[in-house]
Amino acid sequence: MKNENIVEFQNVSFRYDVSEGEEQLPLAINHVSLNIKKGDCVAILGHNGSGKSTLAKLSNSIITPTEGKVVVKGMDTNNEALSYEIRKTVGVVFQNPDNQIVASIVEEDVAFGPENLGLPREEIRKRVDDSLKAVDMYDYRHHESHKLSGGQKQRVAIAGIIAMRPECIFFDEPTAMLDPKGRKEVMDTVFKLNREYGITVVYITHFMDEAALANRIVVMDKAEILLDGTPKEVFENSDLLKSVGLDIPQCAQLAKELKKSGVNLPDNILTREEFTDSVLNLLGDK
């Protein structure tokens, strides 16, 4: 179904620990209900400290909640007897890639998993083709993982988590430290997860025009969530946005300036697609 909820978090809040003698940390995350359906594609975005990566992290148990329940398919991440289905169920893909890959050959790192699960050696061929083919890493399949791009690693990494066969990924900043070329090949692979193999994703992101690509964004400021919607909707609170120190797409700000101009654009262009395929209907009705 695929209004069923895969990720639940329910009124929750959590602060992280200090040492003795320290004064306490504000809430990371403040009282956040929020759910994650099943075959959803999610943007969250922020500005640092606003608890984005906290709520990754809370997604499958790697923290527990303070206060709340964070549910995985029926299952409270507060019980430790079932981290190990919850993160079966759930993966998350951190920012840096290199803090990921634990083998020097691509093929060994993507096989970890599976092998920690215990499964059959023929089971793990098969699942470490697929992933890899699923990325479109299999051809490096033999190559040394420290000697791959950035966004090459990255992939690796995203096809050791798909070898464990989750039905739901978060991805915490996957981009963030790559050039465009390799932004652009983990986004791809990110929707194509979505698109074609029906993986749930939830990807954080500081750049807006790959968040204008989810089918939905949350967007998150001082620990709590701020505005919950369809692109077109959080984009239209661009005051609201800029307060909190986030814009709108590029595309759509040419968009705006645009029109102020007095070229006759249509309402809500936020990616490239839209803005091309706009200013090219323009053009063919001169």
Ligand code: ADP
Contents of the next structure:
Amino acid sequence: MKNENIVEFQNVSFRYDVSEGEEQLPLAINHVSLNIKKGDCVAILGHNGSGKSTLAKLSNSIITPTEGKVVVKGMDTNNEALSYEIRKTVGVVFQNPDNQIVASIVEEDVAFGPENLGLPREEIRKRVDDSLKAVDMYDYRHHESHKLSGGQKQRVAIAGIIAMRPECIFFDEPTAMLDPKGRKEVMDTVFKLNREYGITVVYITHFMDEAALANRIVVMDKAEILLDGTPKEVFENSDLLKSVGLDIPQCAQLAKELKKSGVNLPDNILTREEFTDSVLNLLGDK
Ligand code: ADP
Ligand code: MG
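How about the form predicted together with adenosine-5'-diphosphate, since we already have the form predicted on its own?
To see the whole picture, the full complex is given below, headed by that same chain.
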């Protein structure tokens, strides 16, 4: 049978090292098993320190497990000889766009990765242009990187990753440092890469509204997976989520309150779109 998992975390544990003589740290990832299927769009939610960034770094061999295995398209990340191939397959976009910009001009920045792959000039040109178009930054290709807004910089960083033609991208809170406009630009780009380009997407977020738009949500708590399911399945556990410092999306909360006060709204409202549609429906019925 065809194995359609891009990334498999097989009973993975990870512990950060300390200097000699210091007491060892608790596990940052504690026996986690998780499969990311090809084409999927997965959100990872969790309180600070729950292990989300560690999971992202494990996905493409930036770090390797203390115990267990991470397998990327059949390649074990413990095998150093494969790390080049693994990083071409899975890319990671981090929180701070400033740390990810390496060149002063936008198109040079995006060309950095493909140049390191040793690709022919023509191919590099094509990949840079295609990637900048995919994140809607083509018109800025001659601009100075450091003068861009946060959302624009983050999209250039994403272009740099997709110029490597990865099959999967982990986004580690890519919108955490952005204003609402930048957040929307980046999230629109993330979903476009999944839906139009077929790139498997895993995005870490602490915004419930962003998580509600994924096909699947994995909730982490204290180095372990607490919940794993569709947004509807996960957000049904509002008490459990609250107990680990998380919430349900604002629209879901509002719909719940209105229902309690006798407004005839359907169950399972999660997104702004579902909320608006239901309210409009209600008004139309009157
Ligand atoms: P999250 O991204 O969910 O906030 P992290 O994966 O960054 O969580 O952290 C998980 C745990 O590992 C936390 O307890 C954190 O303090 C610890 N940790 C993270 N990075 C390091 C590091 N470089 N050295 C030591 N401990 C770390
Ligand atoms: Mg983190």
